[in-house]
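Listed next as structure tokens is one chain, alone, in the form predicted alone.
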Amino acid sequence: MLSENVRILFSKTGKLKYISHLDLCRTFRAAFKRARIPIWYSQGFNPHPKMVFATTVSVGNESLCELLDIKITRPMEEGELAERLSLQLTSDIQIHKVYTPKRGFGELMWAEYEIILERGVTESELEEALSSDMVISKRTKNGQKEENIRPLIKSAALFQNRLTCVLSAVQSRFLSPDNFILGLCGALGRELYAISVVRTHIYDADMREFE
């Protein structure tokens, strides 16, 4: 039985990988309303539902492990909430689990991605790139800034043209797979293009599956 705090584990794939985070918020807001989920709303002139997402993926990338925290105003069974919400969403958003969270998003440390490249990288090239600094140029409020992203990469492995990497998911030190590929391009001295990017797992500091 869910009482107040609720966490929703879901996947975002297919056509919905192209929607922005703002559009995703709107999608869930409308779904909660249609499903008549007793979600908690803020007070004031412009009330809005209490929704907090964990770190999200970039537009164009898919994810099998998105997390959303909400608050409800009356108790509900996990199965009932999941079923009612699923009926109001498209097949590109799948609700995998609804439960009471035991840990805050601040304990989320790493994210694992599977990247399929248009043109492959050899194992020796990957090892060479990871053996030294990987500097990229990032846009900030104060202009362009160079950053060494190598400390944000826990691991990377290659199987044919499929690249599996574990990257920092800490909010203040977040490394997107797009910037990881950009760092590889700089290290290898050539362009690389991703056909698909899927976030498959998220972990805590001890590399345990985060829920």
Given for the second form:
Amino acid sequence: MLSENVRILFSKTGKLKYISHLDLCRTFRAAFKRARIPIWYSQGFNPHPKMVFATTVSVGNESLCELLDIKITRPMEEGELAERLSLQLTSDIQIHKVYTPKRGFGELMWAEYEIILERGVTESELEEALSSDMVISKRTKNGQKEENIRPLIKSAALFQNRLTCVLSAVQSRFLSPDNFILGLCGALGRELYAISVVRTHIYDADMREFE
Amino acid sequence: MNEKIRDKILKSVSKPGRYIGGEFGETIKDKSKIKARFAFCFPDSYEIGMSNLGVRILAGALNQYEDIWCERTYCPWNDMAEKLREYNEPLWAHESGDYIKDFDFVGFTLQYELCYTNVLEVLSLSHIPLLAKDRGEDAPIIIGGGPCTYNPEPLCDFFDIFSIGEGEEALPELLRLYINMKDSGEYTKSAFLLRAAQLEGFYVPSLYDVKYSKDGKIESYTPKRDDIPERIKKRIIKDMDKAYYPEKLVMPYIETVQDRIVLEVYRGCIRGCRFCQAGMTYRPVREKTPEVLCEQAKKLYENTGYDEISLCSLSISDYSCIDRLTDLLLEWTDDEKVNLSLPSLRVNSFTHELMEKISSVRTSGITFAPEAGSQRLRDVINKNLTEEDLLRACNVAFDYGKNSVKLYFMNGLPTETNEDLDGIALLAEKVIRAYYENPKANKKRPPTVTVSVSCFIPKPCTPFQWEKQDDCEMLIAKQKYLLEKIKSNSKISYKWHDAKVSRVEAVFARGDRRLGTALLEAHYAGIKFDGWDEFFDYDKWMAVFEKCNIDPSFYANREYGTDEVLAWDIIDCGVKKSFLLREREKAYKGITSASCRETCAGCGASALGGEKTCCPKM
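How about the form predicted together with its partner chain, since we already have the form predicted alone?
Then the entire complex follows, led off by the chain already shown.
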């Protein structure tokens, strides 16, 4: 039985990859309403439902492991909540698990991605790129800024044309797979185009699956 | 379809959510059971098209049938159009992702003249030949409907069929004819078009000849055969309570213009503003009963989760059961935290009771449309609204804490003088004075009045259809004159429409078939999204007209003779020409006409029939 704090593990694939985080929020908000899930609303002049996402996925990318925390005002069975919510979402959002969270999002450290590149890279190219600093130019509030992203890359490996990498998912030091590819482009001195990017796992500091 | 290329395109454009479909509530069908596929296109951006009630209704009406599948498509934004051309990828329909060019029908809803160039853009991006005569048996049938089809003539070169009037029943009938002819093996495009022309409410322009006289005016319209009607009578839904109304909506991922439930309360308008096309062409008035409306609203709420219901009609406060309806709705909307909004309020019927009921917490303002600044001119246009009415209505709003009022006016109305323009400024000042004199108004919050002025466009099927539009210089001079009058008052903000946009709109509103060449030329010149200030290019348009040897003044700035054959005479909108002429004469004498509910003015629309009308029984 769920009461108050609820965590939802879901995937966001297919057409949903073209949808921004903000629009995903609106989609969930309307779905909760249609599903008549007693979600807790902020008080005040313009009440809105409290929803906290562990991470965001940038437009163009998919994910198999998104976490969303909500609060409910009446106890509910896990299965019932999952079923009612699923009925109000398209098949591009799959609810995998609904449970009471045991750990805060602050303990989330790493995220693993599977990237398929149009024209791949070789193992030696990848090894060389990772052997030194990887500097990218980032647009920030104060204009362009150079940043070494190498410390934010835990590992990267090739399996045929699939590039698997583990990147920092700490909120303040978040490395998006798009920026990782950008860094790789810089190191290799050529353009790379990702056909698909999927977030496959999220981990805590000890590389245990984060739930 | 090439998924990889499509993915590449979508990843390179802004707001790809505009093009993907897959929204909650979309209709997916088993293709093997489908006998007619219809692509419904709103020829503007997704954000605008998704908000359109007509598309919601008609797509749903078609999808009621097991063997018909209606999908949606919109006019791709410029960055998308560029990419589609770069990759040579034709435009697709949202639900199936299949190419539009492979559909049986492509239907365009024609809501405003400024979208005509987008129609050509959509055809071009779909790889469908633009001209009807160039399209073979394999190309989809191109059909148009909506308000602009009360004069579809400028579009005749591009369309196979126009659906005249309300389409909930007519469109499924047309598709049934298509399916039956295909099943029985009788189908050829020309055989189908002929049979369509014989159905009530369908106009097949290629079956009619037009002759022009030496002075450039139209001499005659003649049907090419004697087994098709001489004029095409519009279709109406007789009983609005029984008409199809959607119970669910497609829920857009991205934000759209009208992200809410729209509940159509009734069709038509009891007023008879002489410039207003909708007020004439949606006649006769037909109401829905409050109980039916409340059920429809409830179902839509359960299926969408929207927290706002907008009550829609040409003049909502004229609905004869407005109190009963709002009471019924408030029984459950209050508990569910659902807001009611009532656009299109008339000052005459704006009361404390109504104000009490409508959601008003979020907005600080209210909008009214006096249309003209002086009583004289308001009588000319038959607005039936006095200064006292307006000030009383503003005071109601001020009593409830509102401090901003938006007033809509029109420049260039027939008989307008500087005194009428002075009246606009005076009226705005009086509203501000009323705020300061209202004991309940919060004087610490200063009032604001927005004066928004559009340009009069003579529209077909109205008493003013023969009038000339002021030329651009005159309209701009009037706008400047008014600016001088208003600019010293910091509490009045003044907005006006671009006179040049209105002129192009006027050309196409009253245009004839000869304008087809201009549209084609405009398309080749890259003209599109004319309804968007950032894309509208008047000089380009003038160059197009010159190249095509078309004088825009002939259409926009000329007073048409009352004995002239009008391009839209081919369409019978239900309202008789003799009535329009009578109203025009009354306008010049400054005599108003009572609302349909008070006296029948004999417009002729009652002959179309209809339930819960206010027409006298025949």
